[in-house]
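Given as structure tokens, the chain that follows is alone and in the form predicted on its own.
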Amino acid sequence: MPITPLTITHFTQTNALGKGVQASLNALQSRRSGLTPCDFEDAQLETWIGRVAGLEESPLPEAFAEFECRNNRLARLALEQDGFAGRVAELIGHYGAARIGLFIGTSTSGIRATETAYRQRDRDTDRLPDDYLPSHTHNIFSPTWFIRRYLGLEGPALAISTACSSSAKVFAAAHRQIEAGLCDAALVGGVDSLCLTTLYGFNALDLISASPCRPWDLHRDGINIGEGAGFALLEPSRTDIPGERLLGYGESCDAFHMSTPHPEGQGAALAMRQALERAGLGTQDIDYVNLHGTSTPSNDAAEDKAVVAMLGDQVPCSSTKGWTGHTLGAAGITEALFALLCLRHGFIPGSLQTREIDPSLQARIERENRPARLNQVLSNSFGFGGNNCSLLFGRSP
């Protein structure tokens, strides 16, 4: 049974491409990557990262000092772009603060604050700094809590942490809460920031690349880690509200392995199938797939099998990880908003850095940008533990 669509009435994003939606759009259209050689803190790693400039000089206002950490700084920076905070205020005036839900995805939250606290601990007693507040920083709920306070929201609030699908699943959670009558509208989003834990952790797993990532390439050898934040407003669809539509979503958990997807892409295919069913659409209705496309050998191979099994080998596909790196818990929202930009501006972004497509993979990978009239776009986000989510968006009527 098809679901009732929701309209995305406003959105914003900030990542390595710059602050605000226009910076992302310009970079996508000009094929300018935001990846740079790793210069984060004192990380001694040969890799590339997608870093947001200026966070070090952007502390939170004094009234929110207890939430001070890189992750919440990034969240605030993004909220202040594109007039987004002002639109939230307008929404509060229309629906009431208690009737707007807040659904935020993150993977590591403010873990950088914990890393810093342990470096600054008393070496004789191991006592951590008195101003270290893990409940307001490291806590997975921290960005949701901070955003709720910062914007004055009072409705249902939820943090979702399912690895790289975290901020894709917020769309599904918001739709269910609105359908259940628990809120009338929703703010969805995600934020994840650079930290040493993820950089060295993925390095220990042999998953990071020493060069800019190249999804679907024969010589792909790993990811580049990035950071980013993105937010969107969802409202019930009406003829007088313009905006792209959330038509469907699919979620699955194949639980094949802690860090490796099912090799046949079974969970990924199920998520895509559910999104199509909830939208009441067929495989022939998909005009473009924004792949999860991490650029690791096993992930790209598994997603390729899932896409071809579900949609065939003629649907245009590409990965945008070459622009921002893998923003982990923010990847879902970052790439969902890229999909909305593609719908709105009528183009398909070809995968950056992908030079020689792996001949063992069968999906139709676009390597160069091209104009295209898109009506329905699928955006995939697949995380550790087989946590999968696919989102289906449609053009504004």
Second form
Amino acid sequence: MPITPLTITHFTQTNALGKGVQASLNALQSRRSGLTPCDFEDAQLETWIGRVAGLEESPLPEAFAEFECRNNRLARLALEQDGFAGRVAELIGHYGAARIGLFIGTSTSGIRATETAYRQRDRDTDRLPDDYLPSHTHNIFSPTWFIRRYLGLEGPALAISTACSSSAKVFAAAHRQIEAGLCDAALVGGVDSLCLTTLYGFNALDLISASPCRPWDLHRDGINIGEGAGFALLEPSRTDIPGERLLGYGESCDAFHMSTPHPEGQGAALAMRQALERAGLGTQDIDYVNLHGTSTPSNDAAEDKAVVAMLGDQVPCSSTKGWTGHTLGAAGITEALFALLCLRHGFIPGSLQTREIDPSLQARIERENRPARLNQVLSNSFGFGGNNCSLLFGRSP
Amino acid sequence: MKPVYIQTIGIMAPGLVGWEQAQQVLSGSGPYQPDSLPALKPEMLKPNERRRTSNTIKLALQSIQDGLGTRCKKHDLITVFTSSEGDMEIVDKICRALDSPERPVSPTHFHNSVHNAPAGYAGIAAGSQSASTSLAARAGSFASGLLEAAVQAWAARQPVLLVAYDYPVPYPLSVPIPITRPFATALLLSVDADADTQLAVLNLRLAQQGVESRMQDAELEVLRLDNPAARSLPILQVVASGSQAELSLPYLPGLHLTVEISPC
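Please give the other form, namely the form predicted in complex with its partner chain, since only the form predicted on its own has been shown so far.
Next comes the full complex, this chain leading.
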């Protein structure tokens, strides 16, 4: 049985391409990457990152001082773009604060606060600084808590953390809780920010690239880590409100390995199949796939097998990681919103930096931007623990 | 919300080592003696996998093993994992490494540091490719997980395995995060009223008012307040006693989860 579609009535995003949706759209259309050589804190790593400018100069308002950390700063900076916070206030007026659900994905939340606290700890006693407040910063629930309070929401809330699929799964969770009658509308989103844990952690796994990433390229050799935040409002579809539609979602696991995808992409294919089934659509209905496309040799190879097995080798595909880097817990929302931009503005962004496509891969990878009338697009997100999510969006009627 | 049924319960905590023992203690048939936990050694993982895990992962898996029995090694259950803090032993190790020369972060620690690590290992052990989510909501972590598990069970019309866990936090993180006792519970929830193995039926609803349900036994109340996953204890006690009750669990600031429980 197909699900009842929801309408995305407003959205905003902030990432290495800039603040607000227009900055992302401009960069996607002009093929301008947001990646820069790594200059985060004192990281001594030869890699590129997708860093959001200006966070250092954007403290939280005094009333939210206990939530102060890079991750919540990024969340707030994003909420203040595109009139998003104002639209939430209107939504509260319409539905009531207790009837709007909040669904936020993050992978590392404000772990940067803990990294800093350890560096400042007392060298004799190991004691951490007195003003270190992990409940409001590091904790996975922190961004959900902060956003709920910042926007004055009083409904159900869910903090999801499944690594790099976290902020894709928020769409599925919101759809289910609306169907269950727990809320009438939903704010979904995600936020993840740069930290040393992910830079050095992915480095330890030998998964970061010394150059700008190049998904599906023969010479791809790893990811670039980025940061970002994105938020969207989901409301029941009515003929009188425009907006792209959430048509389907699929969630699965690999049951294979903690940090290596299933080599045949079984779990990924299952997620895509479920998304199609929930939308009541066939493989021929997909006009474009925004790939997870991290640019590691094994991730792209597994996703390639999954896409070809599910959709064949003629559906246009690309990865936008070359623009933003891999925003990890924010990748799901970042790329879901890119997919909406592609639907709305009728274009396919060709994978940036992908020059020589790996001949062992078969999916149809677009390398240049081109206009295209898109009716339905898929957005893939896959994370550690073999956690997969695929989202299916349709154009505004 | 439509009712959900508890099919099986697993538990792993000091003095509550398995549902059989917990049932005795929680129903008042035996005294609560909060001894330390036996060594955690979840057999559901192959020894080489188990070596790569942490105490937090082992604790969560041990509760699943208790709840599902041999089925833990082969199933295709949808799973919902919930934990307030995740794996603070690993965070401690990573942050110490980041503060050392050369910053030697262990790749295994890093991939185990994701909040969904226990879910990942449990899924690998079971060979399950079904959907899995991992949540956190501070003191409301259990309620958040229970609500989401019920929602998912009804959306899929399939059983859902809910796993709530938190492991003691090491010094110096234990100063701001004072969790001192391990606690994990695994509840298999179903929407199927006809199955003959149900332990209890739950009706859930959100409430703006509520007085948090407590444990009568002083030691169990200490445990309930110590560990976010132990906020489940009032429910487990009612089920163990085969009684009927309306309970209030902490969920979110300004919002409670009311749970009506009846025996089946």
